[in-house]
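First, one chain by itself: the form predicted on its own, in structure tokens.
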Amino acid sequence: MSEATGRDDPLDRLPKVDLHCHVEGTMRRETVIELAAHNNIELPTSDPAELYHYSSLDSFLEVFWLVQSLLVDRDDWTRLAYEAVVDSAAHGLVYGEFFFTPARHLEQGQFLADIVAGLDEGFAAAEQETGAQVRLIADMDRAHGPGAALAMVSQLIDLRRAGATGMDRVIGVGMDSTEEGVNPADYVAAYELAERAGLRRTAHQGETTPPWTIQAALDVLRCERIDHGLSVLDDLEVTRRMAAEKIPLTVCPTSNIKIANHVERLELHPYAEMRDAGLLATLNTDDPALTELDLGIEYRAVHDAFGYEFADMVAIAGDGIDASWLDDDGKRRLHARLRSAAEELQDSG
């Protein structure tokens, strides 16, 4: 737990949700270094404090695929998942869409769905304990071009039909790994494939790329969401047009910081901006742990930085409801929840 926050802070305790969340990105230095002891990996270094050390995107990128090569079986996976649902209720998630991206593991030769029913078990260990809720989103990389993503596709659906294990957990697709020399359009039959099967559609884009690339994800591969999307406000008619439809961007201020360098502190970055535009701009954590970051330190950094009250912490976590894609029923059940926890947690916000 970071000193900047703790369970006295009444933000770390308010219920919040989490739709920008790599469940790769949430492993405990510890567990780096007893998993790799187990599955006989090498680390760059002994020493847990100076594993997550990187200097942009791209250096981020490779601590990232050291962590994945990490998940050599589904007990790894399971293990996890349950420690990143358990680690995250600590700071007041109670439900979370969560990423995962198995495109590197397909290719060494894991099975999707040992992935899925591995990460299913952990989750719903984490679940019985703690009472938050987590679903999943299935990560195209980009570095594994369109092909793959479109066979990942393919076998998600296949699962399903065959009724897998942990496959109801599973409800949609998104992207992600470097944006820059990708056109979003390549991935169409994979995103086509996905609606039609009734999966949901979001797109890390826009956080390294201008917001052509935005509107493509909206209009090409047909996302309802976009992750980051950071350079929206450069086209006033993107920016409109998102307001207008009240499509969810899954913001993470704090990994923008450290991970892509987008800008240099807080106080610099557009989040404030994107809301007073009306855009219906959430809060999340993205590789909480590659960060030293849990939702309690990004919401009380943001109060902070912006100079926002309590209520509107209260807003933002609102409309982090409101851009998940539970059904109406579960929305208004968590809606009723953070008022209730608001109202007993105002007097010392």
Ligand code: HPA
Given for the second form:
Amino acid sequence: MSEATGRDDPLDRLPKVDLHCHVEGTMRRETVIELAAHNNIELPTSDPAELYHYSSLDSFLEVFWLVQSLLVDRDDWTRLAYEAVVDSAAHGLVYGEFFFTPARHLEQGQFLADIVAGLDEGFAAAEQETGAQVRLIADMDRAHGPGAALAMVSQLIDLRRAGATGMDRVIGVGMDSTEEGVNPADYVAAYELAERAGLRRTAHQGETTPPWTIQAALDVLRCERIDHGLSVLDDLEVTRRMAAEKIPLTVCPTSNIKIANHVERLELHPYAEMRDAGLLATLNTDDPALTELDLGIEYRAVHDAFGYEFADMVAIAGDGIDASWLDDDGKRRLHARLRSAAEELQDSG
Ligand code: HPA
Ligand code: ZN
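Rather than the form predicted on its own that you just supplied, could I have the structure of the form predicted in complex with the named molecule?
Entire complex below, previous chain first.
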């Protein structure tokens, strides 16, 4: 396999899915600057790159919230969504389930209907241009508490029932932001409501907290996936169960270095160990623009760090398809596309 990078890299061109990407975390630097100017928001520095150094998840969240604050009206969401897909598709994204976390926007008076409609407009335009497909996961923000989470899910369901624009794109709920000091079980009412309405369920868990929190997300919140789930290997029983039940983990190794500061180098990340334990550990970007990342770079980095072959990376891409919330037909079609692209790229690589 060649050592090429960027678009010359077969791993960049390989059709890939991203199941753990925060749409706000895809905001281009130019867009950060332009939206700040447009919305009269003062940035602490004129060079966003200076902002993008984090010593912990909580210090990252300060920057994430600043970026979120730049999204003021519906058009801002549309621009963000459009650019997110165009930029991801340029590095092989064919299908994404992207998070958005509207708690602070709702608190400041924005309407969920406008946010979703804005995102939908941008996604639709980019889908048409790139052929990639994107769905949305509405994340509850733990920093805003269980009451706000329940209100958000309840609004979501009302809008869905009313057939509001873009709502068919929202296929599930999740939960992100700070983990420490939060018992996932406190969010059971919101998750129960989501399940009754037929929404899929995931949660950021085990990024900075022990495996019992993962277990609570599975047993109490009835999550079907776990985002990050880094601490899973600390508990043999939870590991065995997740492997046996093929409960996917959406792992983001580069994020875990740059955001959570979990390990110093990729070689020290438990990703390969997770896969060796039989876990359905998929590969994803988290907040690509805020960590100077894209899917192609992530696949290349993991390939190099763990001595994986091209075929291993194809298997990882295939696991992403299996872990998605596409229906069986959608999964079959993506698998076929992956297979034929992999054969072609293998020959050219
Ligand atoms: N963890 C928690 N919250 C987040 C993250 C993350 O990795 N990215 C954006 N919000
Ligand atoms: Zn995340």
